[in-house]
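In the block that follows, a single chain appears as structure tokens, in the form predicted alone.
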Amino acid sequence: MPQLTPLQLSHDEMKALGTQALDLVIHHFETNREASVAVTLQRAQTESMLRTPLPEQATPVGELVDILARDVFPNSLKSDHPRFYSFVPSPTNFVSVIGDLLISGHNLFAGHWMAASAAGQIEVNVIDWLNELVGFEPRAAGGILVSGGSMANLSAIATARESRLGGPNEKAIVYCSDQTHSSMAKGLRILGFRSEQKRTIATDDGFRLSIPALEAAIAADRAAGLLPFCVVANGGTTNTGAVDPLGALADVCAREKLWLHVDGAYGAAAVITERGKKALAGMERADSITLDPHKWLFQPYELGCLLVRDSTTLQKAFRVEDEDHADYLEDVTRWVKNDVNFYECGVQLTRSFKALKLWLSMRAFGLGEFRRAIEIGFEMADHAERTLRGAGTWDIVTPSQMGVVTFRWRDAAKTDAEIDAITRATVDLMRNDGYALVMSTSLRGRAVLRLCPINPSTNGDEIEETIRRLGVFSADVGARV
């Protein structure tokens, strides 16, 4: 038998490995509910389990998959678990998982049209779908698929700066609320903005950006000779699910000639439901929107998206001018005149065929099935709020909105600081328990518990059991504080 070329398996070996890997994934989908939601190991444990010298010789690949099945995949936070209620869960679907397999297996370069024109057409189609969903006119609008909300937000500010200011300006000012995602501060720093170029605007009692406070800040900055150019609004905050007053913000931005960016990484996809559309009214007036399909469109990591009302703004921000253009891309630009080169719409040149998994699942299930899945998330958060109120031992800090509810242990004999300590200890006990994962956040300086039950496999009985356990743990800690 002739020797295989390097880094190749035989047909039978590929079939066996594929079957082993696929069986492992199917097993995960079928048994995920029975697994512990959260396992975090100490560094010493992972070193002893997984540290190996640089290998010169081969290890049977089936043995390596067994190591992953035994030592890696079980020892993690499972963001796709039905009882993972922390951060923003990322429940997936099997069709998109197969999409990721096809993406990796064919290894298409999707940076420009010449390399993958048919794949490019699918990406254009997917971007058009998302623009249609959020209320942008697909023929005029554009977008780019990226790794997630962090890169989408960074790209949005770069686009806004180029569109409104023509490039970096030391007098430029960006306005965010005190609930804006931390990725925005990181993106601004990467883009060269100093801390004094970001204004953090107070929020109202509902944790929504205050219009009067924003208007006062803009007026003060203009009077000081500065250049306000962008407002970042929230389309469903991570902390509470709050949606800023998007219509009123659009009015302010239109009057002041500011770019309006909506960070809807979590919540924007909910616009496909009646409840979400009502909450997000005015989002369609934004200049740009961040939307993460790997959140509330149930896609595997990594899949984020930046959408822009005017597609030309992306090219203006990211296209390299002729004098700096890469010589090795000359044939690409010579062949492709009127088609889409995605590397000219974002940071990356080399990029994968990210659109495939979303295209595949949306066509396989239809929008109605995604709508039903999102509606379950709303219903489960509502059910959690009702259960908390009925228990009589919890204070609702923020009611159910955009699939998030926050709450705090009630004990009139305890100080706020003691309740903070009870909250954090309850989180630790819940994580060690393994039944569900509930984490805390901070609102107005106080620790609160937070539930985000948006996995469509979540059910009311599990919500009730989770809250019961939280109550047991809080009462136990409270008796010792």
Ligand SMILES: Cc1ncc(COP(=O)(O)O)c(C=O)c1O
The other form holds:
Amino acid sequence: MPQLTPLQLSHDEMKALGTQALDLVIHHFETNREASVAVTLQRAQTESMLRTPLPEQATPVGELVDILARDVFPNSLKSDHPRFYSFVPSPTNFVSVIGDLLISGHNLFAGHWMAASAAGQIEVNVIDWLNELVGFEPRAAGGILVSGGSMANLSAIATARESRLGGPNEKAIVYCSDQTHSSMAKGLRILGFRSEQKRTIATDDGFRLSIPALEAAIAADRAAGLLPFCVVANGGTTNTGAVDPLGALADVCAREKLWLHVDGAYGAAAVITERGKKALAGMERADSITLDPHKWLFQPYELGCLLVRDSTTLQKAFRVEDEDHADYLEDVTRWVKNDVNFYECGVQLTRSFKALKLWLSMRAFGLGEFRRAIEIGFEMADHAERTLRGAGTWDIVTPSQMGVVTFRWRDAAKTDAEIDAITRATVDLMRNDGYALVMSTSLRGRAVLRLCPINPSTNGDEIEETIRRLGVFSADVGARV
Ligand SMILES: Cc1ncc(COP(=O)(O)O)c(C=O)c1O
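For comparison with the form predicted alone, produce the structure of the form predicted together with the named molecule.
Entire complex below, previous chain first.
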């Protein structure tokens, strides 16, 4: 038996730990429905449960996994729970979970072709699949897998700016809607845009970016000597699932020579279904698209993606040349001149073989299974809308679209402010109740309840029971407000 080097486990220890961990994950997959959807502890509790001194001494790892199983995993928001209807749920699949194990188990460096040519081929292949799905020409288009939508959106703006303006410019103006995800504002700030360089364009009754308002803003900016260069459209807003008029926006951008970025972090994956394709018509005319596989393509975190119509635009934005280039990477670029170096297509140099889990699951299940899983989300949101209408005590604020429905308690005797208060109190009561996680958002300054039932394991009975409880809580609060 060879001596173990530091940080090594014996064969039997690895097997035992692997089995313990795998059993835990399988148990999670098999019993998730019975577990509580959302537990948030107070800081004082977590401090007393989990705070330990810097560990100079070893602890048997099996005991540590037991601590995780007992104290950590149950005490969280379970975004993969069938009755998690808030934010953007993140149901996963077991094949991709094993993909994550294989990724970290082999720890391939997927930053450049020399290090991971075969893995790089898989990433190129996955990017080509996604480009084909969104309607980009796979060979001409490109993309990069990143940590999530925030990084994809930031990278999109960096790419657009370099491509259209050749770099930072004080006069550069970006157009977003009042429903654009906050990651865009964050990305712009990080990239050095001042808040005056971002125009927030009003949306119409359906929370879609208003074309006349956009055109007026562009004209005013041009008249003021500013440099409009990019429009950010939504391919499914987080609030309501609204899709901006992508075809009309593409026309405006073509006419005005602006970069069109579609933030489809949440919604773009739905293009694989008939309904999603219809809703997202025009997306294929964008210059770049954010599509997060860790949202509606059922991948474990962290897997976002930026797709670009023209693959060379990424290199233009992210390749570091001339006196700044990396001396220590000279051999890498000398050996693999014409192949994809992912570090030249995005922010990260060292990056994991992120493509593996998406590749593995897409091949293992086939696209049809993903299509069906997304269709269930559409159907569940439709079912929620029907159930809400049937109850007769709710106003539908935005109908089921891209798997999201928003609604508000109806009581003609109450003021808007009182209904706001009922809405927030209902969220609190529902959270204490623990059956499902439903949260609120604000639309035009008014509180609304929001359901995003895109977990393919959810079912109509659970949706109905959730809405029944929401009604009981709202009526109860309403009687007291
Ligand atoms: C439309 C949209 N864009 C961007 C993001 C940010 O993505 P991430 O949380 O993966 O950074 C989200 C997150 O929900 C989103 O819904």
